[in-house]
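The data below hold one chain only, encoded as structure tokens and taken in the form predicted on its own.
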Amino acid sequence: MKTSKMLRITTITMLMLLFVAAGSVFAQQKQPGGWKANMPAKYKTMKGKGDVAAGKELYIKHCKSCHGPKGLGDGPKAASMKTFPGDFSGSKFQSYSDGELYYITVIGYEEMPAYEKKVTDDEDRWALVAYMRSLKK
């Protein structure tokens, strides 16, 4: 009985240390946002309509591995990145214009790859923006 209790305590302790270590990795990452300074003015006012359901399918295929299933920046590749992928549900992200989200998704910046050649249809690009908008808190 003592062995079982010790095993549980050890397991819980190890899990807690793992979560703390993972949290410190994300805390050390550079915060996103430098891309705004380099953005051409035309993107700041762009607007488009997108199909959220189509955007979700594209998100799962292209974005989930870094940004996570709910857009919290916790995908399996996120911890190995120098820059935190961003939290799509937060007010800072949601304050960006649709055109700004389109720009960073299509053109990319630093570790965020360009999806210009992977998502070539403009409707699909706007669908991704619509889906990212749907992830707000």
Second form
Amino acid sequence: MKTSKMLRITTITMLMLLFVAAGSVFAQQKQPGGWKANMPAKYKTMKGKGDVAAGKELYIKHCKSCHGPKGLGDGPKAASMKTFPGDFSGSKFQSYSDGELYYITVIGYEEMPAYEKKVTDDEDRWALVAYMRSLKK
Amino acid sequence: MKRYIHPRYTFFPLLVSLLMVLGTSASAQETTEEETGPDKRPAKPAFESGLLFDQQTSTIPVKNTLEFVIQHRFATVENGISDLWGIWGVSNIRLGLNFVPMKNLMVGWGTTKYKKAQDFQVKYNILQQTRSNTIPVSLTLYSNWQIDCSADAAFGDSYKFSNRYSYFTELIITRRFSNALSVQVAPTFTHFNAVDSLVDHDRIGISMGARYKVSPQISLIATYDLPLKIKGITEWNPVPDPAEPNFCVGAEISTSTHAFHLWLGSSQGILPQEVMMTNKNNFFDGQFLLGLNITRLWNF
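Mind sharing the form predicted in complex with its partner chain? What's above is the form predicted on its own.
Every component of the complex follows; first up is the chain already shown.
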């Protein structure tokens, strides 16, 4: 009887450890990148003007759940993703050209979905770029 | 043609009409003040999804979009705590799939718990409001065909399969006044091939709805469906009373691919012909229920 209880406790402990170990493996997210290789050259130098307030509204609707309220990559869906959604306030993200931000946003890559059929208006796409620019620290 | 409308039911239609007229004149004035030429691009969608509680809207997603719709109506709140204000009561549910095969056209199929109904629908944007208001409103035609799949006995002695059919058609007139405020009005026509005795086969009605956005994702919505009592098209003398008007008030939460509606409304019927023809609940007598809609979009 005593052996059986010990066995049960050991099994439960082992299972808990296994879950913790698995959780830590999944928690190690890949850093975003690799999209430049497939990006058509025209996006590199693309320029556009956007309204930051309109961009903020679109961001809240389409982007916040993954990228977080301030673009820090800490939205409610971010933890379950293989790739870190990116820190929009950081120098690396802000060093991308407007056209590159447009490309990532509209065409997408890997876990970042394409938004060309959800944000159909070019004016809105540039508004999103303008808002992401405004998140610079 | 003489109409019999209770004065209480005329306030909401008048308010919506007044809003549309005032908004149109204000926007036209803004347009003339613009220095550049008129922007003829279609205005942004007036509503977040193709549904506005029990009503349809002019919003049709882009080509090759599939929409999955879940519509749920609990029982009325009249029984109070005994059935948790209708949540444990008998509910009505519709599941639907809509597809956009070409720009401005949506076709769909749905199945509903009540009457085991199957329905097929089509919606087409005839005219779209422009950003410069050179076209001040959008016009959308919506039509559906419902097949009541109840047992044969439900249709009486002289049963024919076509007795199961009912139809609904409306012309939705929509105006997006601003980023926050959109309003729609729709004259509607409903026809049932078979009805109970002392009930008309046809019903003309008017539907109205308004949305006010309080944040990028949250909107407050009110809708009103008014079946009209028109002597000129009735089959009976005296003219039978139409169904009760359907008043709904609630909120919408929208995301990139979803729209969630939560409201209090009077009709437990989901398809618009059921709303216009069979609603017996009077919202203002406490006969209302909790309604839920969820829509999900996939782009292909």
